[in-house]
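The chain below stands alone, shown as structure tokens; this is the form predicted on its own.
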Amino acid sequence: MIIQTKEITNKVAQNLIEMNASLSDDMNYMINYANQLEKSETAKNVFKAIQENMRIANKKNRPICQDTGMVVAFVTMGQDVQIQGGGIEEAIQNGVHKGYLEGYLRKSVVDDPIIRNNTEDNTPAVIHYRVVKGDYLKIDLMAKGFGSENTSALKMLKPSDGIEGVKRFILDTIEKGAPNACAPIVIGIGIGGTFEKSALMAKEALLKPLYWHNEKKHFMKLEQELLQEANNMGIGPMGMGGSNTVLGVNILDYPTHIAGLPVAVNICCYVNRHRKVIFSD
């Protein structure tokens, strides 16, 4: 399969514009469902404002949130694919440039973490690559806001901490972060691997549909327990109280070293923006 870089650039740009104005079906469904379950009148009013904001954004093709995020891309590339017209990295970065300029989206990226000059086009994106067998290209795009990103955490637990230690760390992170992360939130969790692998899995877990569950029974059970216990905290939407703080919890796991138990928690607000760009025969 031959893919022209111009096609990649245009599809990345188009999807970034669209996903900043309209959330995925699973996110819309869970926000509506959480509102129906909510008992607190204050929380129901917050949900009403959230839904009205989403309706206007969708109708007028305007960003749901003023923080239009930093772009993260997970690229899965079949080894038989040929990219023509330049490199794939350049094509994706050009798509971010094009999308944020043409979509009049806020440019939030600075060129140096200390000096902090704005790059004025929201580049560079953070891009992760995976090469697999096959003849297709898939780009999972995310526009990650930093109000929630700043409440995320990673901890190198000891194996003796076990699943209860994992659970305590995750719930502590949610309790500290949710009031400042524009709840209701989505929780991506990475368990295992190494320091950086756990963080990468936590980020990638946010791309999973909210109805997805880890296939391993003990992790599926942990997902359900975390969702229930987090919602029992009473933090509620926007930290105003209520029974619906977390919309979903997704756990990804990976083998790890006998001496380690890395756990990463990546929190995302209800504006969990993600899209798939797929090229295949």
Given for the second form:
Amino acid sequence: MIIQTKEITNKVAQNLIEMNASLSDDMNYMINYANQLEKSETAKNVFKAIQENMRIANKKNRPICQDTGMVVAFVTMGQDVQIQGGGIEEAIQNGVHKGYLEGYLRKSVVDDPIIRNNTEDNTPAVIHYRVVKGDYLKIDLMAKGFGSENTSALKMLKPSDGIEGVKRFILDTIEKGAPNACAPIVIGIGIGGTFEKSALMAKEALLKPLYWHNEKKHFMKLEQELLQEANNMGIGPMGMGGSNTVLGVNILDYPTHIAGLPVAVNICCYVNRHRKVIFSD
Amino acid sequence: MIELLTPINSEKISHLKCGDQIVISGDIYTARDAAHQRMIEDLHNNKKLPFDIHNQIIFYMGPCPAAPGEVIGPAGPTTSHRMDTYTPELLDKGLKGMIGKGNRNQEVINSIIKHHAVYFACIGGTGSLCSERIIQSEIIAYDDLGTEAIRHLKVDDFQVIVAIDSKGNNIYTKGRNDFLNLYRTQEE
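Got the form predicted on its own; any chance of the form predicted together with the partner chain too?
Okay, now the whole complex, with that chain kicking things off.
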């Protein structure tokens, strides 16, 4: 199929504006469910504010959170697709520019990590590409807030650390990070691969619905144990004490080297914003 | 709900306890990472701060741009601990309150106790709700910083929770411990 860059730009812009104002159904469902399970009075009040804010944002089509994030895009491109009117990279960056200006979203990106001048249109987005068989284009968009991004961590464990070592590192990261990361949080985990592969998997795991599970038994069990043990810590919404610290844990895994056991933990606040943009015949 | 009018002072906040729900009305000022860095540079260069911080409250916040018809765009708190490096020096200069989210380091807590100040937490991620309680907004300094410029805000019944009170009681340790103790007692 032939896709015009203009269509990509417009769809990216529109989806960025919309996803900043309303969460996916699985996120909304889990926030509601967590509120019903909550035992702490303080935490109940936190949930009340969270839900009132969501209602206002949805109604006005305005951002849930003022940190409208740095945009991350995972592009899955069928090798039979033809892009017309320019490059795909440029088309997506233009979509970010358009969406953040026309949607009155916050411009949170600086041009250099040390000099730090604001780029004033929230570009550039971080874009990852994957070429696959087929005749379609999929762009998974995410607006990643940095309160939670800052609490994420990666560690190169030793094979002898095993699944217990993996679990300890993840729980430590959650315990340190949750109060500053706007809990209740969502945890994306990448286990295996190389240094950068584990981090990429952790980010992609945040795109999965909260009801998704890793198909391998030992990782599915680990997802469930992490969810339960993290919530038993009592950190609670906003770190003020309560029964809900984590809404969901998704693990992605990949083969790794005989000498290594990379583990990456990407934390996202409850404002876990992502959308799929699909072009197909 | 306890009502609090700005400016505040040590006496006015001495009865506030960690966990209390407060509504603030009056003038507050915004400053986050870059504005803090500049304020401290100004102090070190013997320049005056852009506003008199004596008995004032700083809100760690950088808003979205206002859409047509809005006073300010969504305007919730940012993570406070990044300001920890700068906070004791501002408290020394008379700053009395801060609004943000998340825990502070021991140095900040000690400085809060020393100056009989207070740290409030606002619920993270509630930008649209917060902006409804802001009735006026004006950039007063560091315009070139965009969302990070210093803004003078007027707020009406702005909801916060006392996170660290003037005695140093801290909701980020107390809230969790209280909850776990209660939960464990119920289990037994």
